[in-house]
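Just one chain follows, in the form predicted alone, and it is written as structure tokens.
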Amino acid sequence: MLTRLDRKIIRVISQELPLEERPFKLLAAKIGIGEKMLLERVRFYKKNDILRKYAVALNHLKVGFRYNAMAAWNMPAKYVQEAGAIMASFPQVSHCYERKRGKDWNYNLYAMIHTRSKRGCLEAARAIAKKTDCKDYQLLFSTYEYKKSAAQL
């Protein structure tokens, strides 16, 4: 059960880092606790897999990789979590994950692919193909982002 404190780090350590020499310290000041309450809490939900993993979120756009498509695989159910990891080590592959087959919709599995061309991406999905021997797939090309930003507690 997270705790109102806890809410208020949550919220805090997903927004935009601070480019400071201690931004810890900086974040922990705008809710009221020390630098240390604050990373000791951060490292119990890390410890307790409350939070799964700290990261950059890179701008694609802004460092140069103009195209992005979302792959999409009919992979058999058995394959699904060799062929996801293999899919994920890719480093034009930012995301990667599992869902559910639509009525109309024969794909399983998703790849987020980003490169600094069409063919990049195309050339990555055949990469990708060949390597988890599956060919039934579709790129989907992004054409215009809406929203990119962190969800909100």
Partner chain sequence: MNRLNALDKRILNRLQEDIEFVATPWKAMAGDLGIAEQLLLERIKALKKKGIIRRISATFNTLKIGFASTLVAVKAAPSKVDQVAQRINAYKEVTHNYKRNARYNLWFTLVAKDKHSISRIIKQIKQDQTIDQLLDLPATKLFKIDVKFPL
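Just the form predicted alone so far, so send over the form predicted in complex with its partner chain.
Below: the lone chain, stripped of partners and molecules.
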């Protein structure tokens, strides 16, 4: 279980890593612990899959990945496991989840596709359709980004 101190650490390291020689020393001071202890906790979180990634978040539009589409699939339950693994194997797919179906929205498997061209999104979706042998899907292109931020933990 995570302690109150862990929660504090998690909140602080969810914020910017300082661009200074000893960034963890600065963050540790904010938390009120030593640099060594902070590094130990970070390694522990990583090892236990609590920390997913300690890395950059890019503005994908500004690095040329201008198209993103959410592909929603109506996948028979018995194929979900296999199809999810196939979707996950595509480098263009950043997120893939099985989700509850909606009342008038009969889709249960979702893949977020990021590409440099619109054609790239269409082709990735088509390739997935072929590999999973599932033609019942919708490709929802994002036409405006209202918000993209880190979760406030």
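Residue numbers count along the first chain shown, from 1. We call the rigid core the largest set of C-alpha positions that still match within 1.5 Å between the two forms. Everything numeric in this text was worked out from a predicted model, so none of it was measured.
In the core-superposed comparison between these two forms, the C-alpha atom of Leu17 has shifted by at least 2 angstroms.
With the core held fixed, the Cα of Met112 is displaced between these two forms by less than 2 Å.
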